[in-house]
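What follows is one chain in structure tokens, specifically the form predicted on its own.
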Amino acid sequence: MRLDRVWLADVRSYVTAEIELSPGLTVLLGHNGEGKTNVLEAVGFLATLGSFRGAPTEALIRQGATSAVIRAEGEREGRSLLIETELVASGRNRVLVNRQPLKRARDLLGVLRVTVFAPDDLDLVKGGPVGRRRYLDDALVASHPRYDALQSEVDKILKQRNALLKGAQGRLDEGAAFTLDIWDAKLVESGGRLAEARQHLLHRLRPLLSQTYDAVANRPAAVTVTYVAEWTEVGLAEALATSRRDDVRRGVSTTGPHRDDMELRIGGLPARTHASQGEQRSLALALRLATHHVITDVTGSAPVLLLDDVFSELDPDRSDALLANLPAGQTLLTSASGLPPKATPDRILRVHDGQITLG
């Protein structure tokens, strides 16, 4: 899987731009605020119809414009690939794959896969469990689109269950209790499958995480990752029954896969509280690279790797180690601080004032 060219029209800071990419490492250099990340964001949007920055779709449209277009051509599984999307400020976005319109956004999943590392990924290690659950679930969807439907199903069940609990106002009558039994059974079935899929993913990820961390950090360390769910010992059905009284009192679901987490440790100590900033940064990057390898193994095709501002908090040794251990396939990398001395990119692009030039 690779992209050869990307076209932007009225996307963020760009009126128009045409970008030719290398099948190996393409580096975008420029000062902060020049628009380097905008290019990576646009490529990521073609894969997921969402911004890895967490921005709403309309934020990708250049100020003063009413719509934007992102277009990319490349190759997937030996066949030509053309993805086009039009973002409309006040209307429905349009997506075409090989000039055929998609009826549902979900149909785009798997057409183009990307692995993204961004500065905010430090929160995977330092932040709360929400970001780590999202990381796991996004990796599942990248491995197979069916997990998007499973996640949507679990979200729907939780929404209905929470609405019932909130409406009960601290007391369940016979009818509400019967309905809650139904939602509990659905949550046990679908939520259990989601938690099982997350744990299976971590099982595949675990040895790769240790290897990628050692490579990126340029020094060996005992790195472990564990799935954390308070309900696993007794099972979700019993845990829901035990927590029912508290759920009714609080009007919210307190047990289930939506409350699970994963624990990261370096040298046996929690990385969130005991690791240095450099170790945490290396661990976050290792998580993304390990996931990249897992998805490559599962799908048989390497995603496009997007590394945004990756050198900003890596020392020279770790920067060189990263470049020496980039996975096979296509990588787009941005940097505001130049490149390490040992860097040998296949293509260098300069970004300045909304213009992209070879250089």
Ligand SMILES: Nc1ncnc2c1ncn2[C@@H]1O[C@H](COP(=O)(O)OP(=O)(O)OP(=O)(O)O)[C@@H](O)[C@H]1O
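Between two forms, the rigid core is defined as the largest C-alpha subset superposing within 1.5 Å. From a predicted model like this one, the values you see are computed outputs, not experimental measurements. Residue numbers count along the first chain shown, from 1. What changes on going to the form predicted in complex with the ligand:
Once you line up the core between these two forms, the Cα of residue 218 stays within less than 2 Å of where it was. Relative to the superposed core, residue 285 undergoes a Cα shift smaller than 2 Å between these two forms. Relative to the superposed rigid core, residue 167 undergoes a CA displacement of at least 2 Å between these two forms.
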The other form holds:
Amino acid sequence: MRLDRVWLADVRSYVTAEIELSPGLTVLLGHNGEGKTNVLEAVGFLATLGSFRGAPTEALIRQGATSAVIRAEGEREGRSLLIETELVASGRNRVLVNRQPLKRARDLLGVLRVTVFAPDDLDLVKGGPVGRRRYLDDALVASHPRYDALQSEVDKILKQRNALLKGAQGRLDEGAAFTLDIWDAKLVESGGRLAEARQHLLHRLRPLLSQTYDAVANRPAAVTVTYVAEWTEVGLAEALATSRRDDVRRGVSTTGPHRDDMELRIGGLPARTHASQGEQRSLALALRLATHHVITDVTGSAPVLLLDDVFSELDPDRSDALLANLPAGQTLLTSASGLPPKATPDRILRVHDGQITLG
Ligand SMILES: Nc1ncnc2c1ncn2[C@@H]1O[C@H](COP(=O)(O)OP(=O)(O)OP(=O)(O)O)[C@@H](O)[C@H]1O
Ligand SMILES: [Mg+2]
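If the structure you just shared is the form predicted on its own, then what does the corresponding form predicted in complex with the ligand look like?
And the full complex, kicking off with our chain again.
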């Protein structure tokens, strides 16, 4: 999977732009606010039809314009690939792949795959469990679309179970208890499968994470990741039975895969509370890169790697180590603070005044 050329029209700060990419490492350099992330965001949009910054589609349309176009040409599984999207402020986005309009925009998912590392990823290490669960679940879907259906199924079961608990208002009559038994059985089955898939993914990630971290940190650091679920010891069925009284009293499901977490440690200490800012950032990056390797393995081709502002908070040694250990395949990287001393990118682009020029 590779992109050779990207065109933007009325995207964010760009009136028009044409960007030629190296099949290896392309670096976008420029001061704050010049439009580096805008380029990565546009490329990411072609993969997911969304912004990795969490911005609504309208925000990607240049101020004053009514629509925007993102177009990219490249190669996928030995065949040429042309993706064209038109972003419309008031209406549905149009998507063409190899000049064929897609019936449903979501058919685009999987045509182009990207791995994104962005400054907000620090939250994976520093933030609460919600982000880490979403991370695992997104990685599962990237490795196989069937997990999308499983996640929706679990969400649906929990919604129904919670509605029942809330409706019971602290007292479960016989009929409600019977229905709750049914939701519990469903949650044990689907929720159990989801937790198992997450654990299996972590099992694959574990050695890669520790290798990738050591490579970025430039020395061995004993990084570990464990799946944390209160219920694993007794099993989900028994845990649900035990927590039933509590669940009824509080009107929510207090145990299950929607409460699970993963714990990251560096040198035996929990990274969330003990690691330095630079270590946390290195760890978040290592997590992304390790997942990138797993997805490359499972799908048979490397996603395009988008590294936004990756050198900030990394010392020059770590920055160099990162570049020396980039996964095979195509990478786009932005930096506002130049490049580390030993960097030898295949292509340098300078972003200034709405223009992108070869540097
Ligand atoms: N819809 C839009 N229309 C016009 N300009 C926009 C739009 N959205 C964002 N911009 C402009 O784009 C610029 C931000 O671009 P971007 O986030 O790519 O900067 P950057 O080069 O990544 O900067 P930094 O180094 O600070 O991360 C801002 O100046 C902003 O005003
Ligand atoms: Mg930026």
